[in-house]
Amino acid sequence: MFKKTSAVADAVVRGLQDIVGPDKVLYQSADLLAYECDAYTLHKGMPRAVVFPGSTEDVAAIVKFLNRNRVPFIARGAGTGLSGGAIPLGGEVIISLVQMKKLLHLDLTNRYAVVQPGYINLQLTNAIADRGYYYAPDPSSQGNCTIGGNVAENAGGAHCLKYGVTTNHVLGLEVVLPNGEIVEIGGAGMPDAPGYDLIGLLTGSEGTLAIVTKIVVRILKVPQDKRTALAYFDSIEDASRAVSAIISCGIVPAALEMMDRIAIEGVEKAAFPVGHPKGIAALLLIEVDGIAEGIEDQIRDIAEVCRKCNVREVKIAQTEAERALWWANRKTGFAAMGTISPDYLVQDDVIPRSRLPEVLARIQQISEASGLRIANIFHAGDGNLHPLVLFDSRKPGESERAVQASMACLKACADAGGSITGEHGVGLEKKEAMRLIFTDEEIEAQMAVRRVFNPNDLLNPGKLFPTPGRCAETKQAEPEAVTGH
């Protein structure tokens, strides 16, 4: 059972109020309910308090206070994470970074921007689009997720096939270590400085090593031209073969997405229906971009590859409005599952692209064995699958069966030589599944790195790695009394 939070401000709450002010600390039970989970809703825990810093210095002061008093804490962005990385296990203080949401600096000449962690992903592109620039990482939640959260999860998106994930666009970080020390790493002028790649280490560390308080990101020039196609197939196997065939012919699309029959049923009932043909087994949404010369040839070659793979129909977007509608249809895919199922569980795993047909067939077998429908919406070009297990939590046993089916999908991908996550992170949901791809020795080596940064395991405890056996557990001394900041 999780601890109930008292309506009376305790010593920890009063200490936090002394740092940031009484109006920036939540501690009443009713106020804390919104923070008991992130977008992974199958597990919930009540935080001790939620505090809203307004600056790096606030974060450092808060962390020093909590570290001194051995109070565990979690950094949180918009709460859009899908693996439970921001869920309290009971009693942690959540450090919400949503009020640190400024675009601090923009340098178009050197093509970089400096943002605070609470700055929304899509806001950056919107802020610079009229000058011909954009920010490439584009997760489906980009209208809501924060860049700080993207750094924590190493978020990707539909266009990461060509442009890479978040780590490929981070030039520098300012972080607060778990002891409250402020450290700057890299920067616009030295992203490739000699020494260890600490930016690479911190990006994707899921908030277990440090709290990001400032990010220097690369911005790109908007491509001269882009073309977008929809290809409809009567079988998953033909669509999967087309994916590998497109890459094999030397074309690297900016995006190469797939949706299956169940996913299409959902998106067509949601906010942005396209009018996809009835009865198709799968569709590919394909986009190429770059210099104008040659773009038409690429999209024509892609259409020809699809025809050789028994495509039913290939459509090329004729206007920007049509292209935008196709992408809105795809980007709302996860939420659209709510139109066909009371509940759904989103999974995230990666396989070699060439093994798409067999793994998708295995996922279908898992669906049939569990008695639950599984929709597939995913980044086909880089083999990043997103099986969505559809269930009804009101029916006894269905939530448990959904989790079992989801874990079976993970194992199928691991058995195919893949990974248990591509962009959603491990968090709380998949930490025990780390054993599917790492040995105990490899896990211990990674935990040793965490101990260097986070020796008291106060920052986001209980996430990312499997729970150790009792012989490996470290007991932490409880402080006798809360001390001031």
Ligand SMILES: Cc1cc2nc3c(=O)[nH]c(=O)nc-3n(C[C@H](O)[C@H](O)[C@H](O)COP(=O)(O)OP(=O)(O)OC[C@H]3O[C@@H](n4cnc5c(N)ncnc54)[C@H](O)[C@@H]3O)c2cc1C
Second form
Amino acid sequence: MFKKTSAVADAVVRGLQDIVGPDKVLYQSADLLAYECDAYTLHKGMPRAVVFPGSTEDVAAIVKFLNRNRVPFIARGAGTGLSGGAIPLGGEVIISLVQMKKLLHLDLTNRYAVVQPGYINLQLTNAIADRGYYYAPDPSSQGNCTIGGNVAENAGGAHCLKYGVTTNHVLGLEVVLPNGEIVEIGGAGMPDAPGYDLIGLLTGSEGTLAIVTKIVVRILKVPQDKRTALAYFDSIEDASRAVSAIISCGIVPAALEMMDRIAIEGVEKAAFPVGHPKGIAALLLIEVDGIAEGIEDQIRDIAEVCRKCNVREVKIAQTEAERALWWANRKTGFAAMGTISPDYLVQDDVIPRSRLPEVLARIQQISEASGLRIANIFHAGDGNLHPLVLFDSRKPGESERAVQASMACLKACADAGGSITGEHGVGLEKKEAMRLIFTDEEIEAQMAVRRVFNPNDLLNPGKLFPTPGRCAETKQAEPEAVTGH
Ligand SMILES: Cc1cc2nc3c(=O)[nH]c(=O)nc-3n(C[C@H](O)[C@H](O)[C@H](O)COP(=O)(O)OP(=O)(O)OC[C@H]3O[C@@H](n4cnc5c(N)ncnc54)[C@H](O)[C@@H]3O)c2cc1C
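Now show me the form predicted in complex with this ligand; what you just gave was the form predicted alone.
Expanding to the full complex; the earlier chain stays at the top.
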């Protein structure tokens, strides 16, 4: 499968090759380069090797072997993570789940599917759409990211406002613990299994407690009807007020997304231009869905709320093609920043929805102080902001200023009573920022949970929690001479 290499494999690589076969282990530095980082590209580290298991048993054997030899390891899906969760700190073995990519079982009567962790999110909806079903969590990266990675990050998406994030759709998990033990938790017949909510604990644990090898997910019936609207505003404040006003009038839209002027400039230059009016300060992309009866009333009520908030224009999609274009324009928004800036840094933070106007004003001040443009494309209904700091890494000092500006946005959200991540996770990027919202004692309590699952700190070390110092140290076990599996 992979190109043969001539360099001598070390004992760890040979041990891995014994488990999965020589063609499923990468260890040449040229091959490893692609695994230096995920979609958070400001930090890079070289893994020791990358191994591609084909089954849960392979994963268990690999983990037992690495555990016995005290070699740290990281699970990896598609590498679209935006907080550096899959980035090696140096010397870890990456366990790539991309070859475990099957839809194992589909039960439309009981509305669940069983998938391997490398199965791509959007493939599930594509596989069942013609029968009138879909998988609800829809990160903008859904065409590339894996459901295993979604579970690890508790991924969200535009329609999570009404339908909930990944954790609300996971019914069961099979995982390999950091000692190599295979464990099954929950399942299709156990929507509320007795005892501790281990699915809840593992979902969003960012690959630090276990490696997910099988997922039972809930699937939903496609709503009978939907309406999609674009509302254009001349001021960010009016658009922000409209977000709170829509929710407080009792309607929960399926999606309520916002883009500001800079973001609109980018998406209109990219692959899916919509022809948004010139000069607007912000737009809202709003979708309502459900039973056909009443749907027109809902979208009419929303348009009325927008009018009370000084909207310039409200447009309703007239065809499915038009609606799809609007969504493509929104969902490719991050990548579209490449049309107006050589580099961008995505932040992900949450605030109480009612504080949108003041926090967006604070982000504007941060932009002016840093001399860098900041675009905003985000899940406004959830108060889940994504300030995108635009910069040019070729200019001396700009990368550092971008990181500072991005962190200042994060702090502004924490100060407004929010959180440091809504859906992208903490990973490597924001582990020190955990101190903005947790006390040392709260962090230590979470690290104690991690030690129960991951006592040797071999699974994804150095992620999620601040570097020990002010907190109790997580000791990593000493390596021993390599022994076989
Ligand atoms: C353009 C773009 C748009 C995005 N939009 C969204 C969005 O709307 N919503 C959202 O939530 N996210 C979004 N993301 C972030 C990202 O796509 C998600 O976090 C996704 O869940 C990561 O999946 P992955 O397969 O790429 O995981 P990876 O990046 O490979 O890994 C992410 C983390 O999960 C761990 N992991 C991966 N697989 C497993 C496994 N099987 N078992 C245990 N741990 C595992 C890794 O160790 C790492 O810590 C976006 C990213 C990009 C690049």
